[in-house]
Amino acid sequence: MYQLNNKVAIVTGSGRRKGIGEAIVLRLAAEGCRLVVSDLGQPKGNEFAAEHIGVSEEVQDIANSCRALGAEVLTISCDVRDDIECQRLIFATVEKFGRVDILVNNAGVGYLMEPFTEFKESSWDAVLDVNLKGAFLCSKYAANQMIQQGTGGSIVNIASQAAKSGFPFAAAYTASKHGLVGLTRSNAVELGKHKIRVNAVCPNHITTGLGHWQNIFFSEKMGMDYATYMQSIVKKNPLGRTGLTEDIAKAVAFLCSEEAAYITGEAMNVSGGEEYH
């Protein structure tokens, strides 16, 4: 256990059930921290339709879990593309709590995937504003809290083994991943006089819900069969099985911990060693 009592934590995209966002904030929970569970809440035109998002029940049933677990819980909608309602989340959680120690910026967008030559410029621009823009608008405003606060704080960007390597099809989700490993090490630089530190989590292949969608689409553009696929990545991992969201999870319970005191800047690979740079 990483000593977590009473902290304020806020997790973006985490209202989605067998999401890593889920299983962030259940862990935050168990370390007990004070929460906020936040997601979009309902769906926002084409590229946010419901089987993509956390809408409000399901937000709802994970902030009861985490209730379960003796966490005070305070629910959220948010879309992180619009500047007003990032502020909104920090005020609201600051009037509910009294303030913010730590911020996981998790909400992403990984499914608006299509060829280089063919992809919409509707969809890049929906991937960069959650994946990128969200997390600096939200980290923005929780920087701001925590400086005034004057106690510091930590800021945990979920990126992915796409902040590193590579991927066919998808053009705006590893450049807004990479921009996020940037975001994190300049943040970390500029904020680390106020004893903020900024750190980023780059898992790789998690079967979440999101990843069954991954699943699909890459074993059909590959002409495999699912289950020769997810084989596939199975064999290629030295540690011999897919990624856990409980992984994920531990991740970012460490980061945010005193255990990580003196660590800042830093894109954590828990790839199972698939990735190792």
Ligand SMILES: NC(=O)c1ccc[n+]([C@@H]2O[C@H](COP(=O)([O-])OP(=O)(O)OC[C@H]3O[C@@H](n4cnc5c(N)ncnc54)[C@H](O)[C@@H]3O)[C@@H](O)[C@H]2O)c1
Contents of the next structure:
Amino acid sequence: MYQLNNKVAIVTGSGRRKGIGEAIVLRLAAEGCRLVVSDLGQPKGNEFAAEHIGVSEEVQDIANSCRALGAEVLTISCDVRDDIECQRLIFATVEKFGRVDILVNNAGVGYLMEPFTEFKESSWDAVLDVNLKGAFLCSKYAANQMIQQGTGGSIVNIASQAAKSGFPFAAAYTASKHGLVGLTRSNAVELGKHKIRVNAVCPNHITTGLGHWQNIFFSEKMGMDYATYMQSIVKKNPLGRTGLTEDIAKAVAFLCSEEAAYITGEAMNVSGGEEYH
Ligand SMILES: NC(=O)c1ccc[n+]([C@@H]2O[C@H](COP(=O)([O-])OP(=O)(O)OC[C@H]3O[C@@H](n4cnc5c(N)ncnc54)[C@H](O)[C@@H]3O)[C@@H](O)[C@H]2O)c1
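Can I get the form predicted together with the ligand as well, since the one above is the form predicted on its own?
Now the complete complex, all chains and molecules, led by this one.
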């Protein structure tokens, strides 16, 4: 365990069952953090349909699972594309817990995939607005709060293997995740003097709600049935399996801890050895 007792942690996009965000809040709850479970909470237009997002019942369920581990939990709905809502996320956290020590920018959209020559501007904007602008806005307000507190902090951005390599049909997703690593490095350099560490974690192939959607999408594109596609994924992975949400949660807990006190500006692959640069 990483001794995160009483640290106040906000995890965006953590209100969807089976998601990486859910695993992160459960792990941070087990580590003794006080938590903000945040998500969209309700569908918004075609691009944010209920089947793709964390709705309020799921948010409450996940918050209750964290409480069952002994954590104090606040739930806040926040659309990370919206400047005012991101400010409110930080202010409401401070109102409840008095401080912010950890921010995990986990909210992400990976289901708007189209051939590049037909890529819709609206899809591009939705992906970039959540995956990159959302992390910028939440980090900006969290960093201001951490600077005021004067005791440092940790920001972890959930990037992707698509932050290191290109993928077909995923121009916006790949660009946003590469950009997120750029944001990570720039913020690490600029905020280091305040003892705020900024790192990214780069997962691959985890069968979350989003991961399942991507498995169906890519298996169809490759003309394979689902099972054959999954076998092909496992076959090319040095550790011979796909990732688990808990694999990412462990990496996040480590990066937020004193064990990682001299680590900042990193984009850590958690990919079973599939991605190594
Ligand atoms: N599953 C994978 O294989 C995989 C691989 C690499 C990276 N990732 C990244 O991990 C993160 C979590 O993904 P996941 O696989 O757990 O999928 P998920 O769909 O379970 O989680 C994404 C969350 O983001 C939330 N979200 C979407 N738009 C939002 C908005 N405007 N404001 C606030 N929240 C919003 C969703 O409601 C959802 O809860 C994402 O950033 C994703 O890109 C996932």
